[in-house]
Structures are given as C-alpha cells and as structure tokens.
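Read the single chain below, which is given as structure tokens and is the form predicted alone.
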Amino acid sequence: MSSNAIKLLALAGSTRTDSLNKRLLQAVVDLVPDGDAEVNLIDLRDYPLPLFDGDLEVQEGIPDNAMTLKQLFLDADALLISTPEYNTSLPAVLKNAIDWISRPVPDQSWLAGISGQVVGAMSASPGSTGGMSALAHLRQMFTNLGALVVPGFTACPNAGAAFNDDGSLANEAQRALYAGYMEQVLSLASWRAAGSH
C-alpha cells in the first residue's frame, strides 16, 4: 500500500445481511486502483447505538461505538456512504448515527470528523430511482453539516439485477461512473490532505 494512498472509510446505510447497498459499497470500492486508497469498509451493524437522547446523553455520556465511529470519521481522509431509501428518506440506522457522530467532544473542534471531510454518496435501489430522494437527503445533510459531498449522479436503479454472481457491477457504463466518481473523491481527498499539512 502506497504511503500516499487516500484513508477511505465506507460504510452503507443498512444492516441487512443482503443489502443491495452493501453489494454497491463493495462493488465501488473494487473499482478503485490498487495503491490509490486504504479502504476501512465497515457495517454499522458493528457499532450498536440507542435512539439519540440529549437525555440520555447528558446522564451518560456519548456511548462507546459513537465515539469509536467518531474517531474512524476523524482518522478518514474521505467517506463513501451508499443509502437505501426508505420512505423517501435516510434510515434511522444511518441517521441515528450521524446524530450520535456529530455531538461535541471537549478539546475537538465542532463537527469534529464531519465538518471539511470529503464525501462521496451513493444510493441504490430496486426501484426505478434508485433511492435519489433519500441521496439528496444524504447529500443536503453532509452539505449543512461543512462536509465536502462530491456531485454526481451516483443513484443504482433496479439495484436487484445491478450486479453480476462475483459482485461486480454489470452494466460497464455503471462500473465506468462509478470508477470515475471514486476519481474524484480520491482527488479531493488529496487535495485536501495536502493542504492539511
């Protein structure tokens, strides 16, 4: 792995064992040249959490796994999401931990992790939209939180015949998007870790 390569962590928006945005996450992913990124892929299933309670959190503190996913944000030089959509809409998995991510921490700036952190954003979907109303809500989300979310039209529709028995994308002009989308969020990612230093 070259010194140089860009620290990506992925993770999708489901915990379904099958997700079709898992299979997404990992088909894009293996599209990226070797050398060019260390991918963290990681399954929320992983990192358990309660319904945010400011309650809850004022009695307890932030809990463990938030501050575990906390830090792989903040160690991350780019984050690649992939969201199914339900009810036109993010998860609350995925939601409620970004709730949980984006809480203060003494001596971290605000927004620690998310805040100038390079994102790229996916969605896939059996329908024929491909879940694009909950990636715009992906997307507006990060946008509001400072993130930097790489444009694009990153949506897979009728994501259930989207990929061949290997898990590789079946559509060449799809594996083509896809690979040149992770282009750009690795360049970015660059950009930004050289001017952090």
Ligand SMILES: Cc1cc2nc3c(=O)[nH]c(=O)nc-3n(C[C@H](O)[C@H](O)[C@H](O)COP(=O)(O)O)c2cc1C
Second form
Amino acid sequence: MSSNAIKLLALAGSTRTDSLNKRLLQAVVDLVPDGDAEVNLIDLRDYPLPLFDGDLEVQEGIPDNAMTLKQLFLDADALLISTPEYNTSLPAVLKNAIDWISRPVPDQSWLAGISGQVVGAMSASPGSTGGMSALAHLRQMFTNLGALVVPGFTACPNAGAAFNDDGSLANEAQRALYAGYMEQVLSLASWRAAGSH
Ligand SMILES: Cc1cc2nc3c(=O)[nH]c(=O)nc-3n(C[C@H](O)[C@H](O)[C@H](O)COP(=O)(O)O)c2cc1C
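Given the form predicted alone above, produce the structure of the same protein in the form predicted together with this ligand.
Below is the entire complex, every chain and molecule, led by the chain shown above.
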C-alpha cells in the first residue's frame, strides 16, 4: 500500500445481509486502483446502537460503538456512504448512527469527524430512481454539517439487476461513472490531507 493511499471509510446505510447498497459499495471500492486507497469497509450491523435518546446520553454517555464509529470517521481521509431509500429518505439505522457520531465530546472539535470531512455519497434501490431522494437528503445533511460532499450522478437504479455474479457492476458506462466519481473523491481527499499537515 502506497504511503499516499487515502484512508477511505466505506459504509452502507443498511444492515441487511444481501443489501444492494453493500453490493454497490463493494463494487465501487473494487474500481479504485490498487494503492490509491486503503479501504476500511465496515458494516453498521457490527456497531449496534440504541435509538438516540437525550436522557440516555445524559445518564450513560455516548455508547462505546458510537465512540468507535466516531474514531473511525476521525481516522479517515474520506467517507464513502451508500444509502438505501426508505419512504423517500434516509433509513433510521444510518441517521441514528450519524446522530450519535455527531454528539459533542470534550476536547474534540465541534462535529469532529464530520465537519470538513470529504464525503462520497451514493444510493441504490431496486426502483427506477435509484434512491435519489434519500441521496439528496444524505448530501444535504452532510453539507449542512460542514462536510465536503463530492457531487455526481451516483444513484444506482434497478439495483436488483445491476450486478454480475462476481459482484461487479454489469453496465460498463456505470462502471466508468463510478470510477470517475471515486477519482474525484480521492483527489479531493488528497488535497485536503495535504492541507492539514
Ligand atoms: C420501510 C421501507 C421503505 C422503503 N421506501 C422506499 C422508497 O421510498 N424508495 C425506494 O426506491 N425504495 C424504497 N424501499 C425499498 C428499498 O429501496 C429496498 O428494500 C432496498 O433493497 C433497501 O436497500 P438495501 O438492499 O441496501 O437493504 C423501501 C423499503 C423499506 C423496507
């Protein structure tokens, strides 16, 4: 792995074993040339969290899994998130994780790990819009929190039929589109990482 490799934290907003968003995430990180990124692909299922509750936070503090996720966000040069669309918006499991991660921690900057973070945002849905409404909400949320969200046409429609048996994206134009998107994510992250030293 090159020392210039960007630390990319990749996660899907679905815990489902056969998640189309997990498949999209894997297919897209597989498009990144070797050495360009050090990918840490995590599954939110491995970080179960209670529903955010301000009383619980006061009584018990931020859950360990939220602190672990926050640290993973802090350690990353860029995030790559693929969200499902639930009722035209974000799934609770993803929103809840972000809500916990966004909570202030003493001696850390406001919105540490989120504000200023480079974010690649994608969505996948079996429907014809590819979860574009949820994707817009994901982008808006991170932009409002001060993240640098990389623009692009990154919704994957008809995702139930989008993948080959080996997990790769079946459509060549779509592969090129996501490969180009990842180039932009990594180049922005590289520029940001250079500026922070
Ligand atoms: C509660 C619920 C609401 C949904 N709402 C939408 C929706 O608004 N738009 C859409 O395209 N798909 C919707 N779907 C279908 C999801 O896109 C589909 O289940 C998808 O496979 C979920 O993502 P995953 O495969 O990564 O788990 C919904 C599914 C659920 C369970």
